[in-house]
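Form predicted alone, single chain, as structure tokens, below.
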Amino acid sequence: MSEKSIILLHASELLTGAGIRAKDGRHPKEEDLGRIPNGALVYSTKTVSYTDFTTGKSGKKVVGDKILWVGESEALPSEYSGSPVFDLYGRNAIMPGLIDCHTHLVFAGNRASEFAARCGGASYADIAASGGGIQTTVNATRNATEEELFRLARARVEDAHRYGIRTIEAKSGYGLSLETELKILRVVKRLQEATPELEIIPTFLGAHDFPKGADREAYLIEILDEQLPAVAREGLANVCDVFIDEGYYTVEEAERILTRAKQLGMKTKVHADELVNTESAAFAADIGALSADHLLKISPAGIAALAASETTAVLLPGTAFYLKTAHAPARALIDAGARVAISTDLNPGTSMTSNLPAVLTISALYLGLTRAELFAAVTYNAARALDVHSRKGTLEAGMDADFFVTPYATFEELYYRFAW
């Protein structure tokens, strides 16, 4: 339960993003940022239980609960007099906590040698054909203990928090077996128990690839009849994702998987149109998926479908940067009316970073996005991609107290300073 209110005073600027919510994230403009010079924020706190898995002991931690008030510092209501005050002396901006809506957070091993090979001219397909790619990480993750996976992932969560991320999605997908997929999702659950100051949202991605040497139809049946029911039964994830692409899953196979997921009460997402165009973005829009992610090869028909739907287009420019390939058509998507989010795609093969501000820099330079579009992409629109927009993504009374006191006096400095 809420305990007390805390005041943040004299922010150089506070950006509410309220206008972005009012437009449901589409066509964001400068005036939608809700900039308040010399801003102030009042929030309530709560005490929650957490488990320190390093020591094995449980404890209590005070974290933010709800936003109570935002406005100019001089307009602070008298009812909050006597509350503890943290004065920012005009040095720091406050914005909604960043939301990283597409990550592969839990994995073992690394693929630095593959990265070096790709820099030397090998393609993603070449590496996968030689036994590398996703399968390399699958092998390492299968062989790692739950404790090892937790330790590795917790360090990544701590990095994310340092970069201003207050909500992060975490996919499975490096197990490709019932045992390891469940192991990954149990690690995600433990991570949430250990770090209540940051919300971690699990997504089941058993359909990330096919196990090496497995019969295609047999593995599909395993997902449908074993993996999905087990995930639902244990309450380990309420979202299911499928990687639709050449050499991976077809639209028809994805439809079977996502239909089963819906029967089990799960929401849906799609890895869409990354390596080739499969019209999977249009498929995602048609089935009412929360998001269609990647979209490097999306067609005009796919753009139109997303623009006319409630499905959020999630762009992952760090991946295009890593793969040295053309970026997704962000400008066309936004201009058509699609809701666009940006995420790190943290993963060991094609975007090894938790630094969402650095991905914003790439987005500003290569996707041609305005500051309002960038802001919306990692706040409200990212919340929309995770279906948490009713309580996250803007700084307004009643919303979760997920805020980021930036190291800088303006929002723009967050992505102006590359990889800080």
Ligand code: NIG
Contents of the next structure:
Amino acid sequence: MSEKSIILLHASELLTGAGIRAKDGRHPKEEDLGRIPNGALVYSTKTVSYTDFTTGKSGKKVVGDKILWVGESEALPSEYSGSPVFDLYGRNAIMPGLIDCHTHLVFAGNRASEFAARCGGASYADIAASGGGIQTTVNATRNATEEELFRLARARVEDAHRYGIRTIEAKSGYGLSLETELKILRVVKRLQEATPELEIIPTFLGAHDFPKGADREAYLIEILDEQLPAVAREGLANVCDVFIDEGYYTVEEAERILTRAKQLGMKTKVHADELVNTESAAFAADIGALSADHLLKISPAGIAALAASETTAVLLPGTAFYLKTAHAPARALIDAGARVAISTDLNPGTSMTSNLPAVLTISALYLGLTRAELFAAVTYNAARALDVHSRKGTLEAGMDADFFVTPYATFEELYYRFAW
Ligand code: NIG
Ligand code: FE
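Let's see the other form, the form predicted together with the ligand, since the form predicted alone is already up.
Below is the whole assembly, all chains and molecules, this chain first.
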């Protein structure tokens, strides 16, 4: 239930992003940012319950509900006089809350020694082939209690909030068994119950790898007949993702999994064309996936397929940086008309960071994206990749009160300052 309204006054600039929504995120341009100098925003609040899983402490928190009005400070409607005012004195820019639409938020352990081995010349594939990589994290995650996983992931959620992230996706995928995949998704649910100031969107990724020593077909059947139905029955996620790549899942296997997910009423996503080209971006477009993610090795045909589809291209430049590989063809994707989002890919193997602004710095420098393209990539377009764009991604009356009062006077200072 909505309670009182709060006014933010005298923002150095307020960027609504309304023009980006109007073009559904394609070809974002400077004039689409809806820049309002000396901006103001009015939002309603609501009181929600929270429960901290580790301490058992529960209580109430007042959080933002809906945006009521945005405009120039001088034009603030008189109906809001009397509401509490936070004056920003022209020091801070306000923008839509950042949306991190691809993370592997819940895992135990770390892979610092594998990172050191990679720095010494070993490749990601070498490490995976010798039993490390995703399997290292699967072992640590299976051995961790639900409480340990919660504590570790909550620290990452707190980091994300500090970086301006107000919506974060969280994939399972370091369990690779019915029991541990459900454990991870229950942790995601408990994270949401503990931190109502962010929205956490769970994605089921039981097809992240095959469990060590498992029969391939037997594990596929387990996903189809046990994991997916259990996730749907318990309402733990309504999005299903598959890692299609050499050494992981084939397009045909992904099709079986995602077809079953759709039968269960779930939406779909694909880890596509990351390590080698498998034409999985075109496959994602074909099956109507919300997004095709990674795309380091996407082909011209894949670019054309995404551009002609409703599937968002999610780029993860922190991963290319961390693996020292060539970046995704962002310019070609945007110029072809694809809707491009950017995310951290937070995970212990290929992108150990929650710092989405730092990923924007990499994107500005190495993908050559403009200010408008970067803005769209972590707001509306990321909301589109999670199918929450009817509520999030722009600062307009009626949208969720998800905003980021940045520490700086302009949006570009977020990524001009490197890894702050
Ligand atoms: O998104 N691509 C697949 N999965 C992760 C990496 C997983 C890992 O190395 O732990 C990714 O990059
Ligand atoms: Fe990923």
